[in-house]
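First, one chain by itself in structure tokens, the form predicted alone.
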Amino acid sequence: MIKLGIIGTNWITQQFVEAAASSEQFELTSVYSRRLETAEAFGQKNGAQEFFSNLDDFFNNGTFNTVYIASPNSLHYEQAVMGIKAGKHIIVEKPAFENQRQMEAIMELLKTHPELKYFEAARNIHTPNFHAIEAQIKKMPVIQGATLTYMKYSSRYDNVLAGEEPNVFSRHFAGGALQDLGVYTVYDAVTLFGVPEDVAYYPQLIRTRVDGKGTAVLSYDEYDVTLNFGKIVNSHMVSEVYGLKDTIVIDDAGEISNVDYFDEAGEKQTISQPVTDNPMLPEVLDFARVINDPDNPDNHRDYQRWLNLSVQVNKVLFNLRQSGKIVFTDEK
């Protein structure tokens, strides 16, 4: 049983903890929050026994071997470094880190701790429906690009409109649409088509000077992939991968609940499966099998692929921010 510690007590942490419990591979032991009473309330509800409001104490005295980091984006790097130095496997919520300097430092630190594993929690690429898209693309003789859309109105934008600056819309905490929903579309594109040769980002900035929504264009040798993502609007537009006369149609590039393949004659075949009640369960099971059996050749291959994808996505995200002239507070 993998002993789990968590940083962060928001809704996404609750979803991860529930997925971990249902997988029967993890046991939640330790909870960190800036306020001890918050850690206790979250932990007691979910069966934890240890509660911390001091990070050093959490990493040095917590009886866990794997940490799930779901703090504000700007805190991920420092906390991941602390976790690796304390001998913990790292699961960090997307986006893992702000820039390539941080990513390179993490990769170098991992080399000094080869027994530890690092995962970026990009749940979409671990789902059976994403694998169905991958398999269908391999069968298509010609690919001519894609349009991938993931836009959901965030209730936190109501706070922005009221004059506040919540973390997810703050430059101080590395917020914005690209750093949230946009990560899913970048992961889709890089996993399916590889690293683009060039990128361009056209953000719509909001009052807090982060992007509320935007459009990115990833340029490949023979086609472009267009990404649409946002947290200040709702979109009901499907996503598509274009062949010659055939097309893959995806209901949502982030959730990937339904996937249809239209052949050259326009005949539709549904290639997706019913989704799990908890969308994090597939990634949790993937992480668990690598942690539990790292020397298995299939697990080792998958882990190296996810590790490379995390590095590649980090680079694309940073280059998109450079294109869109989005600079976080701690980068100035």
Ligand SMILES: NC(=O)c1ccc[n+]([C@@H]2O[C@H](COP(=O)([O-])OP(=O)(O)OC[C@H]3O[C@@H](n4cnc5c(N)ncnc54)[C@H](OP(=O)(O)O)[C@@H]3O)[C@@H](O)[C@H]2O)c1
The other form holds:
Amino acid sequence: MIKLGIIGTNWITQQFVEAAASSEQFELTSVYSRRLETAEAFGQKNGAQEFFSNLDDFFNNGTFNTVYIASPNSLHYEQAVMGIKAGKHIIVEKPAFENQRQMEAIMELLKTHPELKYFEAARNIHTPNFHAIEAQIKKMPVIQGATLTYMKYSSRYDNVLAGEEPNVFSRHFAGGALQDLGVYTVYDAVTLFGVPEDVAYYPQLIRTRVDGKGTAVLSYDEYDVTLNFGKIVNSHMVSEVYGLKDTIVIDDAGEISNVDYFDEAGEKQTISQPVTDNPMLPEVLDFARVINDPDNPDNHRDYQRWLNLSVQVNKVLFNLRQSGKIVFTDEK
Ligand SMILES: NC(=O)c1ccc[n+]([C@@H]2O[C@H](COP(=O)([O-])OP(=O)(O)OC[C@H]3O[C@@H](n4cnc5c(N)ncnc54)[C@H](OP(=O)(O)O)[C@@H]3O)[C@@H](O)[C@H]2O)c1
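Switching conditions: you have the form predicted alone, so give me the form predicted together with the ligand.
Following is the full complex, with the preceding chain placed first.
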């Protein structure tokens, strides 16, 4: 059993802890929260035995060997550094880090701890339906780009409209649409098509001076991939990958539950399968197999691929943010 410690006690941590429990590969031992009562309440509900409100104490005295970091984005880097230095495997929520400087520092630190694994929790690329899209693209002789959409109204935009600044819409916490739902579409694109040659981002800024929604264009040698993402509207637009006369149609680029392939005659074949109840289960199983058996050649190959993807996505996100002239408070 992998012993798990967690940072963050919001609904996403609950979902991760439930996926970890149902995988039967993880045992939650340790919970950190800014308030001890919150750590105890969350931990007792989920079977943990150790509760901390001091991060040094959590990392140095917690008996876990793997930490899941689901704090506001701007805190990921510092917490990941503490975790690696304390000898823990790191699972960090997307977007892992704010910029290439942070990413490079993490990669350097990992070199001094080769026994430790680092994962970015990009749940979408671990799902069977994403793998079905990858397999279909491999079979298509011509690819001519894609349009990928993930836009969902966030209840926290209600708070923005009421004059508040929730973390996810705050420059102070490295928030905004690109940093949130946009990450999934960038992960889709970089995994399916590689690193683009050029990028442009056209953000729609909101009162808190982050992007509420936006359109990004990733330019490749022979085609473009357009990304639409946002947290201040709901979109019902499907996503598409274009062949020559054939097309892959995806119901939602961030939560892929249905994928249809239309061949050149327009005949439809559904290539997706029913999704797991917990959308984090596929990534949890992937992380567990690498931690449990890192020397298995398949696990080693997959781990290296996810590591490279995390570095590449970090770079593309940063370049998009530069293009959209979005600067976080701590980067000024
Ligand atoms: N994979 C997914 O599907 C998914 C979905 C949602 C979010 N996420 C990612 O998960 C991460 C957390 O997102 P979230 O929306 O849950 O964030 P959040 O609610 O702003 O904060 C998450 C946790 O961090 C702690 N926290 C909140 N404000 C803080 C502050 N000012 N200083 C220090 N700690 C603070 C809180 O835990 P305590 O009160 O216990 O300290 C809170 O439960 C983000 O990176 C986000 O992108 C991923």
